[in-house]
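Just one chain is shown here, as structure tokens, and it is the form predicted on its own.
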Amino acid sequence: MARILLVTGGARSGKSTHAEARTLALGRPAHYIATAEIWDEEMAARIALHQARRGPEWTTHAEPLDLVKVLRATDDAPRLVDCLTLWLTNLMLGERDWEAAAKALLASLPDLAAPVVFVSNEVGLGIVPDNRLARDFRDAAGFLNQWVAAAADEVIFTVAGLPMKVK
């Protein structure tokens, strides 16, 4: 099985570029498996500056949905999904069965040879939402990310830059 890592965190914490070091530290060429899509001008300026910072070492795979199939496709190097978060987005927003989509997701896991770096923000430390949809979303998050880090080999808690070993 391959070794799974998780980096989790708040908005502009230092998961990413965190996730990215930790990533390379395991191999180099490695694959970047991006899952936010272009929304809007402000989220293409997001997408825009996370491939600024990346150099030659990476190959970018643009994956909105179907983690399971780029994971298998790419398990000849370290991974880096970035991030589940956009991923549940996109399957919640398209109305896709994300609890499915995460047991594949995890039931895939033990198949993998190379290691996986995933990306996950801690949306659960705020207040309760106002509205039905963001409260399934925090709490589907809250689900998801547990649900990754039992399987993970190593979680990683990320706050205003510093890494903080969790598991």
Given for the second form:
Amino acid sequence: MARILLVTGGARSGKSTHAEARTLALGRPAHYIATAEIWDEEMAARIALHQARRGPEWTTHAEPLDLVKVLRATDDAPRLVDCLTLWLTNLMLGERDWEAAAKALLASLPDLAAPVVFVSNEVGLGIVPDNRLARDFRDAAGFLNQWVAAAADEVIFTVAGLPMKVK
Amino acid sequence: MARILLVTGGARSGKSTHAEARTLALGRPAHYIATAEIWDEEMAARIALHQARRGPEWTTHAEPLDLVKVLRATDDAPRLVDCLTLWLTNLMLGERDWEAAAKALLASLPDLAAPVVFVSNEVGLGIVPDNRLARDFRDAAGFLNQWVAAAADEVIFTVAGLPMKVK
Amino acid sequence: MARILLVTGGARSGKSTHAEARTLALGRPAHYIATAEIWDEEMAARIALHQARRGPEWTTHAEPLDLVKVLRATDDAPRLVDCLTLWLTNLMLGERDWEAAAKALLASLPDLAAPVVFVSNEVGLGIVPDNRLARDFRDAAGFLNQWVAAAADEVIFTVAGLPMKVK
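Having looked at the form predicted on its own, could you now put up the form predicted together with a further copy of the same chain?
The next block holds the full complex; its first chain is the one shown before.
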């Protein structure tokens, strides 16, 4: 069974940088699975910033929804899924059944051979949001993080670019 | 003197589940002290979700304001107070003196015999809220957490369902 | 080269209290470098609260923008910079080049002899803010924390008034 890592933390806490280093430590070259859907220039700028930092050792795959499929298609080398929270956003904005999708993802992990490093965001440590959608989203993100963390061999919480081992 | 535990963390970070396990490990059966006031259907649904997860080993007590009284009345077995942040909300929305209430709670702890596990929320790790009430609330919640943590024998910070020992 | 500490955490998580104790442990008396600009009564009240808690061992310096200058001028004793996040706020609201200022600050650290304890806020662990300025600010705050953490000899994350060692 594949080794599963989860790297979670706040915005700009160094999650992706840490997760990239951990993925390459598991094997080179590696797959980079981007879940971002490019909605506007701001997001395009963020993605370009991340891509510029990564080197030629990475093969990039864009997959906003079907993580089960892309994980099966990239089972020959370590892969980084960046990130679960954007994947959840895509599911919820697309009015998909995110719980079913999350459970299908978790169910698919034992069949994988190559390691998977998941990046995720912690979004539940601020004041309760005013609007219902944001509250539902932060609840879903929290549950998703718990489920993936339970399945993971190792869980890292990043603070100021530094890893704290949680599991 | 009673053993005091504090389990704090973000929304959907697994605080309650961890705190329930810790309470039952201190003794069975146990008391569940719910501080939630049911304002609307959304909150009723959240409470029902929590209750469904707990088993018959729990006696439930609903007490939105007077924690000193309910802790004295349940001093025959371990109890879980879920949660301090909703208690603070009730105090502030009811225009009570929350600092006096918090100090009375802390002053009452040394007289208790049975363990108390408090659940609390971390709400101060997002952007500064726009409105004054939310800023006052997050300040109060932060101070309350500090005070209870100082009085506690053990403090746990939960991330993605996993406990990190802080004290 | 000066010993550099970073104490980061949420609002009312006990960052300043911990940082003050750490600064005095490095030497007495010490300098307190306040970056706050007093905009309104609410902020004045917060500052008065902090000042009341500190004792006569501290010499206070108010410097909202030029940290390089004030660190050079106070290089005879340990100093506490409280805090980097307000400094960043001042730079961004004043439409200064915060990245250039941050890099100048980092470049100045190796020339210092006396220890520096920086206090900073974690602001990236809530829901993505609605407005662009807040998103830019939390990105900048996250990068600034990463850069200072990378330069620091020790990094502390405070939760409920308690220190967690990150580095």
